[in-house]
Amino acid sequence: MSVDTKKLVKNAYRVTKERYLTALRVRVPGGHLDTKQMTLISRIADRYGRGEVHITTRQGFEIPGIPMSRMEEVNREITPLLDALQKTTGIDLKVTFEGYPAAGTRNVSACIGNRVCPFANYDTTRLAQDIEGIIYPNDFHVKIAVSGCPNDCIKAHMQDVGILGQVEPLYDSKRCIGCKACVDNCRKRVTGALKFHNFTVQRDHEKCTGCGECILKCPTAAWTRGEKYYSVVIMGRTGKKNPRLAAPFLRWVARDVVLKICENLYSYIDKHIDRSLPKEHVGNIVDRTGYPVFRDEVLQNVDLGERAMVAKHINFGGYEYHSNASF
């Protein structure tokens, strides 16, 4: 049996350790599925695989044990999944019976967001789906994750682009009773951005992460929610070459800024990627071009707004495997 592995991988199938068996990767942007889609995934796993499904670290599904000879059948079966992907993201996939058109750009993952979580500052699933609509389909190897607040339950700091929700806390001193619940919580659990002075709470704008916990802790509603904002961290990664946490790039930016920089990111990659490699991690491209080039090109034609803060310099950390660490 002759198999074009490049075409197979692009079609969202995995090359596995088992000869002539593959695994289908199912995209689930924002980690949200309805039960009809789950039923279909189950049916495909029973009919073509081993009756099992793996939940990936990026909130997608993999269906292992599929014979490569039956991929065309599976592609016809998953058409409803592609239809649903189009509806939730606005992507025009021109759905045929040929399955997923690309797999390089990874599934946009998200925490559960404010549909459920009281700490989340926005609808993470909706944002993930909107980002998916901008960046997919694409062959560039990019990982994006969105978190509803700076708690970062989705581990956005380990992605190429991590987006964390912020809220502007508004303070009404007339409603404040001086209980210091917000101050104590911020000191113990957040950044210590609040202090009590002259019978009022003062907020350090530089330290404030916009988590919104002061709003939740206040018993008299002296703190209320203002506008929604986002912070963006960039170029976190695992892997064999210089693993590192993402570094702060933007703070206090609007939703349209987040969407635009995700779009511009792909133009930056297309311009600078090393095409002699099978694939190149975007973080390595940034290392090669330098942060100022990345910053200027990703922010091109972006209206940041008055509140926005942009990192002037980023000293990416991490470690090398040949470091001088003692073992």
The other form holds:
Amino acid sequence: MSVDTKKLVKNAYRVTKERYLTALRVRVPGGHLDTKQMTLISRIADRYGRGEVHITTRQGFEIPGIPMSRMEEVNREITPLLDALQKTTGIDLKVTFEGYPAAGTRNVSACIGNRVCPFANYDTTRLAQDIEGIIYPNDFHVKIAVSGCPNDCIKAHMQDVGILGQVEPLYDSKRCIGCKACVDNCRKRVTGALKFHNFTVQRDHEKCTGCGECILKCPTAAWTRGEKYYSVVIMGRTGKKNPRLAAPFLRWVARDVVLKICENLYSYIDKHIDRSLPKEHVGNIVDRTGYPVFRDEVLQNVDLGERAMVAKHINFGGYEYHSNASF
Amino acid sequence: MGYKIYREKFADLFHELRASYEIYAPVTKKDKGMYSDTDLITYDKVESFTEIVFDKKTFFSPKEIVFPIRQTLFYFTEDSVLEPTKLEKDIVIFARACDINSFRSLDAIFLQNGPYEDPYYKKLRQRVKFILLPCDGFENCYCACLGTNITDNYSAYVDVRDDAVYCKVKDAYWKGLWSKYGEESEVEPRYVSKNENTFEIPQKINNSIFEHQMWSEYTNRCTGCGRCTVVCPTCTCFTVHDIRYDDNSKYGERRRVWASCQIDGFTEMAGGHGYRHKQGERTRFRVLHKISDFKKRFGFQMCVGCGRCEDACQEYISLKNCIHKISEIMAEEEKV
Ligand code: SF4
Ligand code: SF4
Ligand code: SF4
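The block above covers the form predicted alone; next, return the form predicted together with the partner chain.
Whole complex next, starting from this chain.
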């Protein structure tokens, strides 16, 4: 049997340990899909696979046990999934019956966000879908995840680009009864950005993470929601060499800045990627060019807005398997 | 006298009313809800008739209009005291029957509870006129159980239906204004006659309830956030602070600020002594004040059954449920 494995991989299948069997990865940007799509996924698994579905770490589905000989049939079957993808993300995939057009850029994952979670500062699913609309289809190996608040339940700190929702809390002293619920909570659970002085609360913007917990704690709505903002952390990764948490890159930027930097990231990769390698991971490219080059190119033509903070330098750190361990 | 006034005409009437009054009504504050992308329905000053929300219960009550959350009573310097003197217009409040009735409880506490009237409250209160709104009831509404579904205390009644506003005007002073914009018509206020959920406050609540173990449930559930009291239209507790200004501590102001029996620090004394440390004890104090103790003093229930305490409680603690429990316990005791 002859199989073009490059094409197979591009179509979001993989070469598995079982010869002639493959597995299909279904993208679910924002981790949200309707039950019609669920039904279709299970039907494909029943008909072509082993009647099993694996839930991936990036919130997609992987359907294992598909004979490679049936990939074309499966590609036709998943047309409604691709149509739905186009609808939610605004992407134009041109042809939808030939399967997924790319798999390098990974599914954009999201925590449940403000459709359900009281802490979330925005609709994470919507943002994930909008980011997917900008960066997919693409072969560059990039992982992005979006989190509703700095608590980071989606582990955006393990991604190449992690987005954390912020809100500017606005204080109306005339409504404050001085119960200190906000102050105590911020001290115990967050960064201690609030102080109670002369029966009035003071907020230290430098320390404030924009998590919005003070707004949730306040019984009188002395704290209310101001503008929505986002903070961006970058180049977190796992891997077999130098795992590390993502480092703070931007704080207090607007939604369109987030979308624009995701777009610019791809021009940066295109310019600097080492094409002699099968696929160079963006984190390694940044290791090579250095943060300043990355920063300047990704922020090109971006109107950051008044509130924005940009990291002056980044020490990514992390640990090296061979040198930082003490066994 | 009743009137039918077309919407556009009523907008003009409203405009004219605004020239003489500060008008407060339920409004939607876009994206100001506690959670992101949610709105806050609350009382606020309105500039135009179209801002008013007629079909939703407000999260906060109108009490803050006459009993501000934070109120400067006077300013002091080394050798003088100065009261804020700003002269304001009279106040019009658009309110449902329960909320208008809540002012009866507020009046009792601030004006009839002791030898002195509260001058700060009185100053604002005496400027208030009510415009009654019709009501069809909401979740957690108990007005009909308390008789607060009906009121006579209003200057005008307005009911917006389709393209017209149906009004009844009681205030002789306002009749001229209304007749200028509308045609006469038979209008009577629409009240809620039955609530979806109900409770019945027991006639007699024995002191035995104090020690009953029913309250321990609230010690476990209640977080002491105070929402139930700040949203309640009849909670009136406050505390007083002297604030000394940072750049000159000889100058400052005396403020009164809302306080809550559910929150730490309430009636706390020197050395950190307090009367009720457990949340269950605090809930008992609050609930019995609303449905028993106040009545012993003033002859009517303090609670107006608006259900805001239930709407606001993040721990889903229900007043109705609590009253049911008390009723059952009292009925049990009757039998013995
Ligand atoms: S937004 Fe979060 S970090 Fe900022 S003051 Fe409020 S609770 Fe503290
Ligand atoms: S929680 Fe609200 S009322 Fe309490 S101190 Fe903070 S701002 Fe003031
Ligand atoms: S709102 Fe609920 S949790 Fe908060 S103090 Fe009242 S009963 Fe307790």
